[in-house]
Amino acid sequence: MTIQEQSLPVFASDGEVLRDRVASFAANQLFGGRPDLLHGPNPYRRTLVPEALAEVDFDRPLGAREFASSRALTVHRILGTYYESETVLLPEQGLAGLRPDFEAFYGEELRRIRESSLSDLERFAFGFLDGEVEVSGDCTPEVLDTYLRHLVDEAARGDSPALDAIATAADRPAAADTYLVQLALDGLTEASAMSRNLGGAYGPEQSALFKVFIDEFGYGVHESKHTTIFTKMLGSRGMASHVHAYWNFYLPGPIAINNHYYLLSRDHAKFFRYAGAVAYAEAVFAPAFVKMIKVFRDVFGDDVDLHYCDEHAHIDEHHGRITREEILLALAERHGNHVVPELMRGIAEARMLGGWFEDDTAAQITWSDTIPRHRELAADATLDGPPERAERTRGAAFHTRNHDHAVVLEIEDGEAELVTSATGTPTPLAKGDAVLVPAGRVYGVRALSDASSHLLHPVRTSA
């Protein structure tokens, strides 16, 4: 058996279309943001930065290797969206002074858009899936066996780059909260997408996903569901806790991997890579929460509370004999050879992109936490070309966005601050400051003057 990269597949869909009518979507007023870093207690309003939309060539599909891409980030976060709206989310202080952004949330103009428009970005966004792996060889469950526990030992005794990048930080507190800003993403709404595979007839096997189910939901009990102890790891830091308090500050990657178990259960054909993928997840869940563990203790000593971590590392190791043995191979026997194919591709995208997670939210950890030394970079840096400039003015929505290629950040005029991270101090700027913005690298510019400008000079990168 063997797993090889692919050519992506051409893309159908018409990107003038497509484009269209996600702009048509962004363009409501749930979506153009507030002056504050963090969104408030209102489910339905997240920026989606339609200056970051308009720059989206929809004709070519994303690929693999544009993981924290410009593109991925501003796809993601609409396309997320899209699933979320399929979801029932009220504000936890209840619906009154925001009814009519319910009903924009969830009414007829936003839902005609996107089931128009979702089956084609669900394309453009992971479209390269179905030929970035190819599955040949003997496909028996033993095989399936072998390369899940083989891949499942890969992940405990590696390293995780984000929980090091933590470790070795100047600021671990605010290191370690980027690290929680990414887990919230799913961790707020977890077992969302799961839910989505819960109904139909399909035997035992549809029972045992039921069991891992009903224990993220704390077995009916509120203050033992996944979501109320995550909250209170949370709010021990001092960090907010409401749904996508956090938007302008998740990552595309860490986006993408909650996207794809959203794309792999709203479309039922692909439920044997849905088995695969939650396989290995909680397969790998409970030593990941075992090394998040050890590092948190060590940053913040007894004054961080990590239920939400002790009780994953514990049942996800319940979870992961389950997916594995009454999930992933009771479908391989009862459904013969031909859909293991289907369960490793789903093993292995979830790999794939349990990467992304680690390698981008590492690398703005050491960023985030090195802006001192990308304000020497700039100096050195070669310019490539005209720069863009773009004008801020206080008071402004503000929004985060990242770019494909490394970018010198100069003020051209007023006085403004660079914003790296949720909770770490932002970095302020004068006329003629400048800093080295990696590719890939989210951040945001706030005005502190009446108004600010600056401009973003491509940087030269060496062959």
Second form
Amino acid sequence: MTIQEQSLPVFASDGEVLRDRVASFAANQLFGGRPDLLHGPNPYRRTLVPEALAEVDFDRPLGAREFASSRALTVHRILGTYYESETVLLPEQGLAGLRPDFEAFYGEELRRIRESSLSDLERFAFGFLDGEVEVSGDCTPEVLDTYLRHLVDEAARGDSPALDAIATAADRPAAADTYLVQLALDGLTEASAMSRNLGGAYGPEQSALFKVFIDEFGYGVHESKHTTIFTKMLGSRGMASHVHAYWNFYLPGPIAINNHYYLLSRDHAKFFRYAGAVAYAEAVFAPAFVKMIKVFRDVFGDDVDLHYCDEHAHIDEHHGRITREEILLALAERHGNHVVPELMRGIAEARMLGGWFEDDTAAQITWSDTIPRHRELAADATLDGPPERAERTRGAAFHTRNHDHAVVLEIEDGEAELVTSATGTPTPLAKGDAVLVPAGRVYGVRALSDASSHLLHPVRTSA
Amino acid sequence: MSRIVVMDLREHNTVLAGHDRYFVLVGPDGDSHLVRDWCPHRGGPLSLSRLTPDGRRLTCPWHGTKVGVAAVRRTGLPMVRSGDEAIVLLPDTPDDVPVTLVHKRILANLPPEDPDRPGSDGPDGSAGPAGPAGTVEDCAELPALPCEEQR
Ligand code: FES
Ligand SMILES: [Fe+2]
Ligand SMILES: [Fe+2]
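With the form predicted on its own already on screen, would you show the form predicted in complex with the partner chain?
Let us now look at the entire complex, which starts with that chain.
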């Protein structure tokens, strides 16, 4: 028996309508950006790069293999902002001075735009999952259990490209920080998506999820809440820990995985997929954090607070068991075999997006760690077609972006710096200097002189 | 500084003292202990735990840690029961700490769970009769890390 969500047309509305709505959202003054690399302690302001929207073809939804595309970065930033607008964000230092931003962020104008475009934006960003993940055959609870156990074993045995990239980097501390930055998107608001599955009435499985949730929330003791111990880990590295200091440095893969949990948690038609995804995630977290502890101890010795990792290495053993036995398998028993394909689909999706997190983070760490090498590669690259030109002025809003294909970034005029990580040292570039930017890699350029301009040369890919 | 609390066991089975909670755990012979409602793993509500089939341990509802009944009893507060009246000595409890007596549902006093029917739930277990007698195994001291985790 094969049960799949019906294939719906990609959009109820057309791409132009979606673009207009999303563009009017991103054009709000909250999202225009600041000159600083990091965002200040104001959860309502985050750079959405409205100009980048002009390049997005909204008639053609994101594909399964373009998780690190420029469109994916632009769109997932906006989608993530939509989702977080449905959570309560208040600045630790108090709202004084930020009241107008609070009102704009949660206000009617932006809310109406979100309400009129969220479903289409979700379909644009995640519609490919309908075709990409398919479950067929006679799926029983036994099949489900065997499938999950197999994937959990695979994850425990397999390596982590991102952690491996840290271990082999020349600048291991900066590489490790990049990894922490990618965890921060979820870590600073942990279990927010999960909280959306707590309401309603669905029996013992609901209570089982609540048990997981109370652990995530530290039993109501703020010091024990997972977000609190996450901020302590960042603090021990001298990193900022407010929502979302590192917004400009979140990669599209990690943003997508976070958005995926919101996608499955917002629309309860996808509840069984959520149950599959959370069972997979909770089961693979414990061994993943054991690996992370090893790598981070190697890099930092005792100079990092890894209580967050210790906590997950321990408690996610329980969460893996609770979500598998008391949620996943219990739902299959109670509701019958016809829900099993959706549970399995959720598992498969979580695994696929987990792979994106790893690959995207590993690629960014490796590129950021080898900029001198990429300056040599720029000299050897075969340029292909006319360049795009960009200008920067000192003190202008800073933003980051990426490209679908490799480009050579060449300083045409003035002096600038290339920023490829949140905590590493930017690379100063003078007129004539060039760097190869591989497809998908996220970077920003900041003028060091009063003004600078740079060219983005397409590179012939056979090179 | 100890505080004296008088309980009518027909009406109350739980003492709230500041942030701590204690409940009356009734043993197989009807013997009562006022024990801390706090699992040594993460502070889960042991009053909502169930006895293992052998009657020796309580399975915490949060993460399934099995805590030896003997160890739980050792967390008991000094208590003198005469009929339905119990006089409890709350250690180190200043006068300004609020103390409240309540009646709660205590699953730990129900007979052991039927191993064939996991999750089977009985009626109100507050005055629960004793389960089958059994030697009470000795477990790690409370509060400590879990004596034995489920699997
Ligand atoms: S709190 Fe009791 S098992 Fe975790
Ligand atoms: Fe957590
Ligand atoms: Fe967890």
